[in-house]
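First comes one chain, alone, set out as structure tokens in the form predicted alone.
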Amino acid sequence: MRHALLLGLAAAVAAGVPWTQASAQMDDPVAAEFDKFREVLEKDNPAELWEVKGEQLWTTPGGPKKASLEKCDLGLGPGVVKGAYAQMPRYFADVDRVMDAEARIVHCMITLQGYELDKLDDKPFSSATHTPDPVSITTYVAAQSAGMKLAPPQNHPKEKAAYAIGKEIFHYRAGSYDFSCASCHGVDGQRIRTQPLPNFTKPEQAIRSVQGWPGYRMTGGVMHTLQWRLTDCYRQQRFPEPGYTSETLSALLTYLTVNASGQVYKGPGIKR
């Protein structure tokens, strides 16, 4: 990819996620202090407010069709939310593609509730004055996998293809700085400012690309999802942003999440 998907995935993804495992592995005293800071704050994580709102949006009829999302299939059967986030991205036969959690939720909002993608795509990410419904719903769904091990399936040919495409995106060098995601997150021992940069190609460090997302960002007082995080990385590298809920983002998330398979997902977190 290019410079900001790296400085983005570096400063942003790395800056936001919990540090405990990687901090100990890197033996970094500064990162260890951030660990302590987050542990205190996450005991009363404001993300819970968005979880509650997301649950209400999930169960309350809405949209042009006045339907709830309780028949939405996140991969474990219609309406099953518990554990679904930990097993995504995954292949869905009804759309014949691999989807991450937010992409699937948006799909259900369109098919079950009658929303139009262009309206959901108009302002898909949180601001100081606006939190899109998919953000709250994704936060609710993610919270139902807290404490579970990540287990995105790699059984269907398209799941394996998504992983391969995501890996290619991760290592692809381009843009005005000739950077790739791997330039910062494919080797050990690098850092940006005071923060060590995890090596996302290693399972024990790859968890930091997923952990804590969706996340409550203290600097803005808003909730953000991984769709936002990766899209903002593209913006920072001055490269055209991928479409909201696009296959590009789902493929990259497949690569990152599969690399972190077996690690425990702790649920929505706190970002600086």
The other form holds:
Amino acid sequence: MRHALLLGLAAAVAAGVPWTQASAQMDDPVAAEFDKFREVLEKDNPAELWEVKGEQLWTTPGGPKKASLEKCDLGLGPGVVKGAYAQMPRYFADVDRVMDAEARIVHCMITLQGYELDKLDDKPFSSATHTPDPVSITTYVAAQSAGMKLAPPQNHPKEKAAYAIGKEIFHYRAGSYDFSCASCHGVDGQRIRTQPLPNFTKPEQAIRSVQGWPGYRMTGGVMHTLQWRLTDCYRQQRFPEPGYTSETLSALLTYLTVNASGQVYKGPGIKR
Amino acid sequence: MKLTTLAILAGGTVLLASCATGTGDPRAEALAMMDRDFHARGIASKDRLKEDAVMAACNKYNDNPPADVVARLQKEQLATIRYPADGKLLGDWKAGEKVAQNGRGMAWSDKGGVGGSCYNCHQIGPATTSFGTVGPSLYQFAKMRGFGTDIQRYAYGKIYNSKAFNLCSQMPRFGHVQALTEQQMKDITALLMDPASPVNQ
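The structure above corresponds to the form predicted alone; please give the structure of the form predicted together with its partner chain next.
The next block holds the full complex; its first chain is the one shown before.
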């Protein structure tokens, strides 16, 4: 049943139905169609496939050390997954830095399972033929916070510093075209072509930077995390590439998530 | 006077208390962090991360630097503009339309072939309804402003280096960073300025 649905979706995407480029403007019929389609899909979200895979990866011994991730501390104690995603990024004393969910999961894969960062960050993002394990695991972890309010802590000095630094990075203009994150996401009601641009500096719109991620992306039919989303924004900003699970990305995610604090996270979703 | 001093001292204490890491200056820490974390990929070299004098002023003052800084830097930016040696500012508006539609170029996933990305942010020709709204509408550009050489020079100059006219403009400096060629900029200028261009119908 679900496979039939996915096949139908894949066929529609492959047929080049122009959800891929066009738009979620209110008065745009294509966008309206997409929204209807998303509503139907969300009842039977393809992201669940990666949740199941991620749960297996979490509980099954793996890596050179043949260990599971069940002792991984996502901030609420070793092995506690429920609610952890909604309370990240946060400070972790063992690494003395703020980490977002995916950065922490990768850290656990390295320290508990014995993986090497060089191998995990070689091709960290999903393609049509391959979904990296951290993506599936992040999807599983995120799903265990569905329906919870976002509550990234701002208690430790480094959590406060990450917010302030993330705010600076968000507004930092450079690159070939003088763009910052705020060039597109710092003003109300703007759009690129027909794509509306949420203003992430405002709490009520900042939720849109977190909601639906990790997301099953209809463009290409792949599962993507926020690490991918921010990295691809930097590509479009004409910047060089930020390091996978780097402090820069954790700081930006701190800024965005704290701005959205108190709003309900719905779990892994569907993106255009 | 004493109250002011106290307030400054109190503010300083708060600042000091918050600087458990590094220098405590978020901007300085952000710059150092990005320098550590970014790497070159494809055509996107690491030096793109550096802010030039213009971006440094815009970043430092939240896109609103003091008037004297604006005047000095705009003058410098104006001096960077190289107008075509043959004196002809208008190319082929049909070619300009293609450049305006093309949003590719300069990203690490690109190899060459740079477009102007104009429709990403501007309404231009009447046939394209999928235009962005980050910049102002350019529909009927010359019809509203006049077809004279002064407006032609302004249009070409703005495409070449937008910061010469509005220091913290969100528009890229297409000629200054050598994203577009002289011919491409002439063609876009024609799209905006040619009386035969659909923009001016």
